[in-house]
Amino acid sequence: MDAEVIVAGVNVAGSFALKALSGTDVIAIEKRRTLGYPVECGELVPYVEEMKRLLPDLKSYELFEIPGKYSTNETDYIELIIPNGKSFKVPFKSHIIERDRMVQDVASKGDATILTQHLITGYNRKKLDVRDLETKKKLTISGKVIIASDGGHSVIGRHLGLRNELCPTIQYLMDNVETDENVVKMFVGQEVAAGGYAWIIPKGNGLANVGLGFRKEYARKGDTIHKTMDRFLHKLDITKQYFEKAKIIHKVGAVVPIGLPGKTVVDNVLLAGDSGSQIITHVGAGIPTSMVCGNLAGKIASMHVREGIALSKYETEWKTQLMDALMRSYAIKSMWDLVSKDDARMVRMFEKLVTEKDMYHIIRGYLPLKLAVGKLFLPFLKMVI
């Protein structure tokens, strides 16, 4: 099979990418029977207001006027909790959309032959090598260019020599949970996640994304992310009173990229999303990245095959709009590593040197000065807090 360009993984940055791709020859390849299906986030997208102050080099903010049809819930707050019950809570406004439904409305905007329970193999320039889920059947399919949207485990990205650092995630889509529906909770310390956070996303009606990120090196001997996952729901007095009465609809686990973009670029295929690690790390923020990266690499894509342009614009042009905003948040997470392994340690440091208002600034990616500056003291610090 040959096509103009092919898109590989139909999620977010996928789907962003096919439409942005319509009137050019694709063939999209997804391992999913149902595009989109299981959910692996939050389904957290900020307002467009928000997102100026998140991304503000992006040049348009088109892409993040969500339609009603897509959000299930608006939350106006964030509140980050500590492991003593002490919180911050600050204005942050977001839709809360189903995003199984975005990517298949947005995928269907573009003209693609899409292959559902088509499974990546192999990589060789210009080919990919694919295996029919249903009936064994191996094939492989040609393209000028290759849009690497195949998520945090790559296969095109491993194939070509390219490696994410990533943080393994677990979520349960909960009902009956007892939380403000105007409210995103983010839970702190290391029996809630070591080395990430947890989190309760309302989506209205008393459905609750849950999940929390667990680095194994930041967690006490024998934890495990379901070990953690059950404490979360069950054992800990700062959170138990949510879940008293919730029940687990459906529970699933993913990745998470939590290191620095490296290439983008590698002969003829465009990484875009997760699987290029464009991500808001000191959040685990992927979907606005994806939405950016994936429409970008798809009319790059396309002007490409029509019009000669180099593919290596694809990374200027992302740099260009995303990597500052990028370099911040990683800066955040850096400094997070630092205090994250002593919980009563972080206490004693969030109630000395952090104010509401320094979270305003910390959630959208800007590191406070005093913080900053505390960063080259944190080793002194860390013997008189």
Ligand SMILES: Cc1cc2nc3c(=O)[nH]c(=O)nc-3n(C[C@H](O)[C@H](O)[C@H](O)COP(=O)(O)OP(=O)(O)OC[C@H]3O[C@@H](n4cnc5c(N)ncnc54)[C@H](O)[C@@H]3O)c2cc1C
The other form holds:
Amino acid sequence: MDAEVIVAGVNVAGSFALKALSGTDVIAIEKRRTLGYPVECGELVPYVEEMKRLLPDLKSYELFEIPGKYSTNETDYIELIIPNGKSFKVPFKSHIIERDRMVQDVASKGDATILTQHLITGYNRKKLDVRDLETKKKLTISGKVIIASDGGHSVIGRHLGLRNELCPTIQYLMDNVETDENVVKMFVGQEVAAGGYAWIIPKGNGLANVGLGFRKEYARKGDTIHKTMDRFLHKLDITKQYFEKAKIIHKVGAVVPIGLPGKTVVDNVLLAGDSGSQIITHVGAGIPTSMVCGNLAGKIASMHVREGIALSKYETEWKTQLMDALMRSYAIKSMWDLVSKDDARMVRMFEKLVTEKDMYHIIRGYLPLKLAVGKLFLPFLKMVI
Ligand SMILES: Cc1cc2nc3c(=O)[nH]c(=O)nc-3n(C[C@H](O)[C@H](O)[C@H](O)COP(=O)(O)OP(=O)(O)OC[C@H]3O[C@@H](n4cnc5c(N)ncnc54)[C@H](O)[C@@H]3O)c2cc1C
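Output the structure of the form predicted in complex with the named molecule; the preceding block shows the form predicted alone.
The next block holds the full complex; its first chain is the one shown before.
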């Protein structure tokens, strides 16, 4: 089986690639039965005005004009809560979307043949090995260009010798969560989410995506992601109030890339989205970057097939538009890592050094100067704080 372009994995990056590839001969391959489902995501997408601050070098913000039909809730604030319960509440406008519906609609805007329930098992000399999960038949599919939009664990990336640094996460869709539905809550600290953060993202009408990221190397001995989630829901004084009447509807576990992007063009492969670690790491936001990079990968692949434009243009282009923001975000995440093994110290640092105004900038990916300088003196600060 051959195609001009193969889209390998159809979720956020893959669906936006498919839309951009309209008019090209495309086969898309997806292991799931239903595109975008189950949803392994908090489903928060910032408003256009926030995207302009988060990713200021984008050439267009049109992709972020999210149609109202995908939105189940709109929030005006993000509130960060530290281990002693002190909170930093900052204005930040977001859509909380039904991401699976958006992915399905966007993918259908292209005219590709989409093979669902097909698992990619290998990449070899510009060809993909694929297994039909229903019939168990094996196929080989080749394309002039392959867009690897198969997520953080990318099989194609692995076959090219590329690996992403990943943070495990767990998320429950819950009903009857008693929280202010205008506010997205983020909790930090070793007890709450070692090496990550925990979130309550209200979807409206009592529903919420509730989850956390957990890195074992930042956790206390014997802690696991499941123990941490149980503690977050039922045992901590600063959180249990939200969940007293709550019911779990659905559970997922997934990963978030937390490294800086490496190579994203190898042979005839373009890596887009989580497969290429194109993510705003300090908040684990990958929907916007996957939309942008999927769209760009689709456009460049189509121009390569029609006009012979070099595939390397993809990497040049996305780096011009995103890399500066991704590096700023990564710097914040790295600073965060330095203080996240000790809750008492984290509290002291926040109380002495961070204001709500600082948090306004940090959430948007800008480290205030005093903290950037503080990072250089962290060993000294650790002695005095
Ligand atoms: C719990 C959690 C909460 C998050 N919350 C948010 C949030 O609120 N806002 C935000 O911006 N970001 C969030 N993120 C990050 C965001 O979800 C990702 O960055 C985004 O989904 C990346 O999209 P993608 O299309 O690149 O990869 P993925 O969403 O991982 O999609 C990869 C696709 O490829 C398919 N696939 C994988 N392997 C194969 C294979 N071998 N064969 C065939 N198909 C395959 C998968 O089934 C999937 O459909 C969250 C992530 C997690 C884990």
